[in-house]
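The chain below stands alone and is given as structure tokens, in the form predicted alone.
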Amino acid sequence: MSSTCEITGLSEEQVAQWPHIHAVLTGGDLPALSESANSYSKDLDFTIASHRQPKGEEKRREGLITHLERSLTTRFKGSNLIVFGSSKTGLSLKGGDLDLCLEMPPKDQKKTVKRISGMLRSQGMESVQALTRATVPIVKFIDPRSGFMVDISINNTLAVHNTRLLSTYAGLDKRVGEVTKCIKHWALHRNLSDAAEGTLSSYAWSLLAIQHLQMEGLIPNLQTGKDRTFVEVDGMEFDLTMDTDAKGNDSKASLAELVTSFFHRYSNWDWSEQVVSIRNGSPLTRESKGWMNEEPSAITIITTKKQKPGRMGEHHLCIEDPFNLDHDLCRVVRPEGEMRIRDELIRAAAMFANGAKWSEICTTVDPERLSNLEPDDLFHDLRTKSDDDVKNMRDKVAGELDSLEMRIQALEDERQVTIRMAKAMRGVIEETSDLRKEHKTTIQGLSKRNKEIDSIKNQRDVINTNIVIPLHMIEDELSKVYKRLTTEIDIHRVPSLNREKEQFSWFFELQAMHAKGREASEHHQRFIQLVKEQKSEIKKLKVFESEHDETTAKLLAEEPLLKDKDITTNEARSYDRRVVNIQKALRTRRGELHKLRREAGRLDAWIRKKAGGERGRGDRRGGDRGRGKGKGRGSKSPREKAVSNAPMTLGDISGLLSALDSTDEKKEKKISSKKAGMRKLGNLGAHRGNRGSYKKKE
């Protein structure tokens, strides 16, 4: 079993994973400021140069934005697509994400994100993810044509203002962008700039860089001033004050000094007491901000032996958003991510102090993770293959294309049939809906009447059980007793007192029995009436069923697809669900079709490239050497790259194909519309020719 550190509780494996932060936690010294900062100037300049955006990449980005803008604004009326983030501020690295915000009228954002993801899949976009549970719903995807990773968020208005602020900071001094790019380059290669994986976002690293440059005196705080600008965004009021006319300070610090001091500052940063705040221009205290260092800590979570240790406390590496002051950008950081960030900052500062190379400081963690950032040579896997092998690959792809197109056509046919079935079923249901309503009303009436009949029958039977004498006999007896009680008394036959009491008692009892008897009689009459109504409604029900069956039979005769089908609402819904499932399958297959077509185009381009290369060499042997005249000495056209077998990227392929098309086919000479109209009249000369006769149009 591995031993654990008595001070930190970290295991031997964890100590080996984060040795620098462990050394500091156990009493080690923090690294000193590098005294040879300027020795890194050339390496840092090379890093900046390597992240300059090529013109071809800018064109591909603009083309992608234009395409997405057309697609989204057409589908969502009243919407507007806005570019924001580091690609807009100029602080992005080469191959960085493209952040877009779709501003649109208030709607269900989750449904909107799902609709956008479906549209993107149908257009052949790759790795499409709809993150509907995020605070701001977002769609992430990769455009296979340009290689860009794109994020589209919905009504992310505050992020647009953040972009404007960072753009203004970047415009104050070119060193702002240079320092930020160097920091992002280091964070990218050390795997510290992926919020989804539990580290800080690229935006958070930008804020750290700006806070550092504010404290170094290179740039001022742009959010100061007496005149404040308050704007309501998503129902909340934010202070968006921004001094766009401010200028940078007169600082002579070099890029190398600013970068090395960045790592020294944040490796020595007191995270237990300080909050990064570019809004304030300098760090805030936790007490003034109200962000306490909540438990459990990262190291407590990591060293716990519980199976479910729970969530880490908030506000450990506090970075305040410049506008949304309640938003701490470290809330995405996980325990392992926090340990890695602090360990890497100390490592970098120590390596600067020891004179290590910049390339060593930025050694890539997990190179496979960044393999897709640099565009591959489009034909890298074909250069070692023979022409026959490539042609066989092309034939195989062509066969797969044919097969997939047949499958897509079959799915499309099935989808159309299923839609027709669903519509036909709904049509039958709608045509017979009135009959069904009357049918249903009648059935409901029968059920209700049955309950009333049972209730009245029970009440009648209870009374009849308690009163055995029929009503007419009660009335006769009442009449006799009444006469006895009201007839003049014979003096010689005076009844006794007890006898008279019995007569009165019996009279009152007969009166009560008579009332109940009449009630039972009324119940019985109501019972007879309800039974008659019930029989009449049952006859109507049979008529409705007969009419419904006749109407349905007529409709089924007109729609053969519905033969032997159970026409119910549930059955129609099942067909609707099947349409949705087929549509999903179609999206997947069309995505596969798009990839196969792209692969077929790539193979065709290579075959044509090789053929064009052979022709190019033959032309040069023939002595035509003046064709490239006028081009720069070091530049190569797509055709020249093809001949020399130089690596080609996606940006070169369009030029290659257009160049090959121009040699394989003669371009038709463009003719003006006026000349084209004259040509339709025939070959006209100076002579008048024969005069034609006028014919009136019919």
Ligand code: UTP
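Residue numbers count along the first chain shown, from 1. These figures come from a predicted structure and were not determined experimentally. The term rigid core refers to the most C-alpha atoms you can superpose between the two forms while keeping them within 1.5 Å. Compared with the form predicted together with the ligand:
- Relative to the superposed core, residue 501 undergoes a Cα shift of 2 Å or more between the two forms.
- With the core superposed, residue 327 shows a C-alpha displacement below 2 Å between the two forms.
- Once both forms are fitted on their core, a CA shift of 2 Å or more is seen for residue 389 between the two forms.
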Given for the second form:
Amino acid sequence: MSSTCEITGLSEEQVAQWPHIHAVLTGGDLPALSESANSYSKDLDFTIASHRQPKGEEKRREGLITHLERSLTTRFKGSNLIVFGSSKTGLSLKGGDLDLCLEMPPKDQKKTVKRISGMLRSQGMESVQALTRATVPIVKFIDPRSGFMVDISINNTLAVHNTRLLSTYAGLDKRVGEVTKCIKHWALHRNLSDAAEGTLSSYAWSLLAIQHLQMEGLIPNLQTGKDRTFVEVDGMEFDLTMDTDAKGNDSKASLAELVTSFFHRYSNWDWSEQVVSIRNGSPLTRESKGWMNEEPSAITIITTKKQKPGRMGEHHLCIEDPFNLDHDLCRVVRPEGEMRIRDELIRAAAMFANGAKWSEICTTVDPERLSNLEPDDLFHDLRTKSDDDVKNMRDKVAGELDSLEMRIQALEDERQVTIRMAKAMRGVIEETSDLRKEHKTTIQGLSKRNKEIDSIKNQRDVINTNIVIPLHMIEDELSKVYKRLTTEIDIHRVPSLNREKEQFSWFFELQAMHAKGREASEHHQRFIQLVKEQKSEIKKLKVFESEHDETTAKLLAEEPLLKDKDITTNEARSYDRRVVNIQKALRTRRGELHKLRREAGRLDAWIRKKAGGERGRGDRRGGDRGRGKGKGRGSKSPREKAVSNAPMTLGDISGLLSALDSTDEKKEKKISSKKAGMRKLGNLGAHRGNRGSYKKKE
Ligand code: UTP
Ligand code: MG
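Could the form predicted together with the ligand be given as well, to go with the form predicted alone?
What follows is the whole complex; the chain from before opens it.
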């Protein structure tokens, strides 16, 4: 059985997990400030250089923003798309996300977020997630063309303002951006900057960096000044005062000194008393802020024996938002996250003090997690493979591509047919020239019968609204009145003349009603008969349709995405649903197609590159070894890289895949010509007409 620490209550395993914080909590010394900070200069410079945007990335980012701006502002009239976050502040690491804010008149934000995600899916964006429960609803997705991860939030006004504040800080001195990037790089690799996973957001790490630089005297506090600017956001007033003309202070501290002192500062930070506040320019006390150190603490929760230890108190690693003063950025931090953050800060400071390498300090925790970030070298997994292995991989991908294309074609065909079925059942299809003869006759019959059904139903209903008494009651009453009028009269109870007149006129009225009632009943019988016929014809049509193409039918039967989604009735609505399901399956399959094409392109490019390399091998190879500082080396063109063995990035390869892109264009053209064909048919695809008009209203 594992023992428990008497002071902290942590188990042996937990001590092994967080040894540095445990050592401090049990009376160990806090790390000293590194005495050889400047020995880290080169490594830190290299880290900053490695996060420089690759050539062409800016263009791709701009292209994506323009595309999103165009589609969102067309869809949501009166809206405006604003870039915020690190891509605006310049504090972004390579592969960082793109934060966008859609400013628009107040509306149901959750609904808007869902509509945006629908739109993005239809544009082929990947991993689209609508986070409607977040404080600020957000849509997350990946653009498969550029590889950018994008977050779109709505009316995230304060974020736009705090981005401006951070940008202004970054503009004061280039060391602000450099220090922040180094801290963000370390936090990313040590897995400490993921709010969704219970650690701090990247933004929070930027605030920690700014507070540190304020305290080091590198930058002033930009939120001072007598003339205050108040702005109302969502009914609340915020002080957005910001001195955009301020200058940086004349500090001589080097980047390495500022980075090492960052870790020293925060490993020594008294989280039980201090609140990080860039708004104040220096830390506040918890008391002045009213943010007391609340129980249960992280360690209490972690060491509790209870099955459900409850939620951690709100304020532990207090970091005040510069504008939303009630917002403590540690709100997202979970107990394990807090332990890790504190442990890692002490670890890094101690390693600096002991002269460990920067690369060791930043050793990647759980590398799998970062695999979606753009690798430095797109061919890293192919370099150790033989040419035959790569060719086999390419053949395998080609085979998968073929079968996926067939599957997509089958889905396309089925979608077209299902749309026609839905239209046919509503009796709206007019033009059926491209359908087979039997099919055509059946569909025309359906259309005619539908009209007849409507007309008969109308006639029956008109009569029924005029004659409220059902036919069988009219008949009963008729026979009663007839009996009364024709039986022998009891001479002691002779009816009055008026009564006699009334009886006769009631009799004639009943007779007239009876004739109409019978007419309605005949209509009703006919109506039932027609509906039966219609149902049986639709059944035939369904059988016919499912046999319309054996290959398609077989492929569809094997389509797992459509399993359990088949129609159960013969009504038009179920065909509509089927169209929706097919559409969903198509979207997923097209996403897979895109990935496979990209992989095929990558393998092709490698095979070409190897062939080119064989021919041109010589001086060039030596030039690629190591990462020299010479300007020319890092800026080879993709073509140059392709014929040498230089690592290639996603940006480089997109140029080499242009042939592939042109295939895509052809494909897109084909699809749009199909759309035009449908338009000729009256654009009556299930729900399509409605959607079109809805868009216009927006
Ligand atoms: P991020 O955490 O994505 O920060 O928040 P970032 O600076 O863009 O970092 P990377 O490069 O993507 O890792 C994006 C923006 O969201 C706002 C801030 O404006 C931040 O710049 N934000 C984030 C808040 O206002 N409050 C928060 O708690 C988090
Ligand atoms: Mg961001």
